[in-house]
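First comes one chain, alone, set out as C-alpha cells in the form predicted on its own.
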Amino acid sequence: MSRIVIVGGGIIGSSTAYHLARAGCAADVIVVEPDPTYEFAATPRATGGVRLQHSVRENMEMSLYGDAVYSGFAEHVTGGKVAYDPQFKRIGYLYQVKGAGNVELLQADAEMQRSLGVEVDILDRATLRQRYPSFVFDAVDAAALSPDGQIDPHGALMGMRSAAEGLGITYLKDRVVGLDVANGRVTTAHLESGRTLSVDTIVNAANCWSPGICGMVGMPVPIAPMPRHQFFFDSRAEIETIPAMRGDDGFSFRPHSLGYLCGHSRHGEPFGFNWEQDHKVFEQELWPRLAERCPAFEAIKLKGGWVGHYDMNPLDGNMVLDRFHKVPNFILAAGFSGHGLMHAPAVGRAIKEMILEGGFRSIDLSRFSYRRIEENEPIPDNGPRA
C-alpha cells in the first residue's frame, strides 16, 4: 500500500498516527521525529488545560471530543505497550471580562456552549466576590465558569505515542531536510541521516518548525514560535479552592500540583525561539498583578517554571488544517496557537478522515482552510485567546 509520512511526532502527529493505525494502516505510516525525548517540543511544555470555552463552534466541538478522550483515556486510547495516564482532573475555568460589550459577547458565547451540552454559568461581580472571597474583582464585570479539565501533557503525549507504536506505527529518530515534488505531488522525503522515504501522503505536524517544511513545497504560512513563560509558585496563606482563572487581557493562573501556575501571553514580543526563563517577568510584572488580584499572593515563593512556545498563527489565533492546493498530497496541521493539546484527538481523527475517507466526517473543519491565509480572511474569534 501507499506510504504516509508524518513530519513531527508530538501530540498532533502521534494522534494522527494512532487514528490511522486504528483504521488498519499502521504498516503504511512512518512518523519522523528528531527528538524522541521531546526536550524542546511544545506538548510537554503546555499548561495542560482542556478548555470548554471558545467562541468558534468548531473549536468547541474539538474540545468536547478532547475532553471525552482525556477523561476516559484508558478506554479511548488502546493498543499501547506501556500504560500512561494523563491524570485528568476537572478543575474548572473562570474567564473574566470587563465592559458591557464584552459581557454581551460572553453571554452569547455561553449560549452557543450550552447548545453543545456544556454547563456554563455567567457570574456577576457580587457572585464572584461571594464565591471567591480571597480575590478582588473590581476590574471585572462578569465571568463565565465552565467545568474544564486539566491533564499532564507529557502523559497524554506518551500515552498517544505508545498506543500508536503498540498498534504497529514506526517512529524514526530523524529529521526531514528536503522534499521532492513532481507533477504537483510530493514523491520523496529526504532525511538528515541520508535515508529517503517514498511518499504518497505527507502530513506536516511539525508545530513551530512547520513553516520550514511548508517552504519545501512553496507554501507560505504566517506561523511562528511565540514564547510563553510559565511560573510555578506556592503561597504561604491558604485560600479557597479555585478553578483556572483568566482575564480578557491574557493574564492567567491556575492550581498546579501543590501550588499554582501563572503565565501571560506577551503579544508585543518578537516571534522566535527563546528558551531562557526570565525571572524578572515574574518579579516585576506577574507577581504584582497576582497580589493585586489576591492579597494572599503577596507572600508567595517562586518554585520554578519553564518556557514553551505556541505555534502562533497571528492572522486569527486558529489552526491551519488543509491540503495545499498546489501540492494536494501535502497536508498541513499547524498554527494551533495554544489549542494543540486539547484539540489533538479531534485533529488526528480528522486527518485520518482526510486521507482515508476523502474529507471531514466527524466534525466539519473546513473553516480552518489554507484559503483564508491566502486571502487574509481571519476567522472571527472573540473567545479566550493565546
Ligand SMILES: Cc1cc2nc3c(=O)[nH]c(=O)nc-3n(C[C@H](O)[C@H](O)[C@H](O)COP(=O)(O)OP(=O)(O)OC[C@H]3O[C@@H](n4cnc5c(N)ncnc54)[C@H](O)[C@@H]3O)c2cc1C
Contents of the next structure:
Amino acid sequence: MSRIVIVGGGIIGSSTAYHLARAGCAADVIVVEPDPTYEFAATPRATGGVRLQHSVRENMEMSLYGDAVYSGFAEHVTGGKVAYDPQFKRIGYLYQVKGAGNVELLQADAEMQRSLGVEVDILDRATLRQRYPSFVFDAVDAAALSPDGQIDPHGALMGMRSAAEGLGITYLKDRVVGLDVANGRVTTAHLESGRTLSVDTIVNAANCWSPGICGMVGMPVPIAPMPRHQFFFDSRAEIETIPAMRGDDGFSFRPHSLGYLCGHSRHGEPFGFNWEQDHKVFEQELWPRLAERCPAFEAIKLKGGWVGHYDMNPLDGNMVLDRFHKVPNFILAAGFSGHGLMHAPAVGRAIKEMILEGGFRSIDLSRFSYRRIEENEPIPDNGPRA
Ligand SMILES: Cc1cc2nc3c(=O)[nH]c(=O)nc-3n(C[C@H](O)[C@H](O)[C@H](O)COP(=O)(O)OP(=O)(O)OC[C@H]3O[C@@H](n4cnc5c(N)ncnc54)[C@H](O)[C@@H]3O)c2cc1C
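Now that we've seen the form predicted on its own, could you pull up the form predicted together with this ligand?
To see the whole picture, the full complex is given below, headed by that same chain.
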C-alpha cells in the first residue's frame, strides 16, 4: 500500500487530505497533528481575509478557488451538512495607494484582476471621500475596491478537517520527530510516541515549524515565524459600513464581529516566536494612526487581541510549493506569509495533482518552486504584502 504522510493538520494539511480523499485515496493518507486544539497553529489565529487583489496572477487564481470553496462550503465540501461553517461574508477590500507610480501599478493589477472576472473598481480621492465620509484620504491618490470575502478561520479549519475525516482520512495525535532517508527518498517517519510510519510520499505542511521538518532531509529554507499582532476594538461613534482597508504602507484594519480588527507586523523585529502582546503598541503607535485616518476612532475602546505568526518567506512573501529535488518524495508547502488560509483550497488541490496526476493541472504553480529560493530569484510582487 502506498502511504502519504501529511505533517501538520492545519488548513493546508487538512485541505490536502480532503482533496486526496475526494480522489479516492483516503485509505492511503495519514495526517500527523500533535494538537487537535490548534492552540498555537496559524490557522485559527488568522484574520480570515479571502483577498481578491494580488499582483501575482497565480495568487489571484488560487484566491478565486478559495473564494468559491469557502463561499459555497456546504455545497463544495461538507455535502450539505453544516456542523462547521466558515461563515463567509463578502465585506470588500479597499487597497489605497499614494504616488503616480503606485497608481499606475494599481491600475495594471486591476486590469489583470478583471481579466480573471473580478469586479475591481478604481476610486479617486473625491469618490473615496463621498463613499466613506468618516475617513480622511488626504494621503491617498487612488484605491482599488474589490468584493473580497471574510471567513471564520476556525470554522473553515474544523469544517475541512471534519470533511476529510468524514471521507475516511486518519488524523494521528502525534508529532513527526525524525525522517529516514535512503537512496534519495524518505522511507520512514518517526513519531514522538515511538511509532514509525512507512512513507511513499511525505507532505510538509507544518507552517512555522516546517523548517525543522525540512532540516530532517537536508533542505535549507529561509522561512521563519514572523509575529503578527491583532488588536480588536470598538468605536463609540457610529460610522458607515466599511470594507477591509489597507494602505500601501501596510497599515490595515477591517470590520470584525461588533467592532474592528487592526493587524500589525512589527517589521524590523527579529524573526522567531514571540507570543507577548504589548498593548502599548496599540495605544502609542496604532491608535494615533487610526484616529488620523478616521477621526471617529479617537473614541474607541481596545477590547482585546492576540498574536499569531506568519510562516514568512523573506525572499518574496510567497509560498514554496515543490518537491525537494534531492529527495523527490518530500513535498514542501509553506512560506505562505499571510496568504495561506485563502489559498489553502487551491494548494490542497495542487498537492493532490502533484501526487496523483504527475504535476499541476488546475493552476500552474511552478513559479513557486524551491529552485527560486536556491537561486535567490524572487517572484516580482507589488501587491499588498505582509
Ligand atoms: C495573525 C494572522 C493573520 C492572518 N490572516 C490571514 C488572512 O486574513 N488570510 C489568509 O489567507 N491568511 C492569513 N494568515 C495566514 C494563515 O493563517 C496561514 O497561512 C495558514 O493558516 C497556514 O496554514 P497551515 O496549515 O500551513 O499552518 P498551521 O495552521 O500553523 O498548521 C500547521 C500545523 O502543523 C503542526 N505541526 C507542527 N510541528 C509538527 C510536527 N513536527 N509534526 C506534525 N505536525 C506538526 C502544528 O501543530 C499545526 O497545527 C494569517 C496568519 C496570522 C498569524
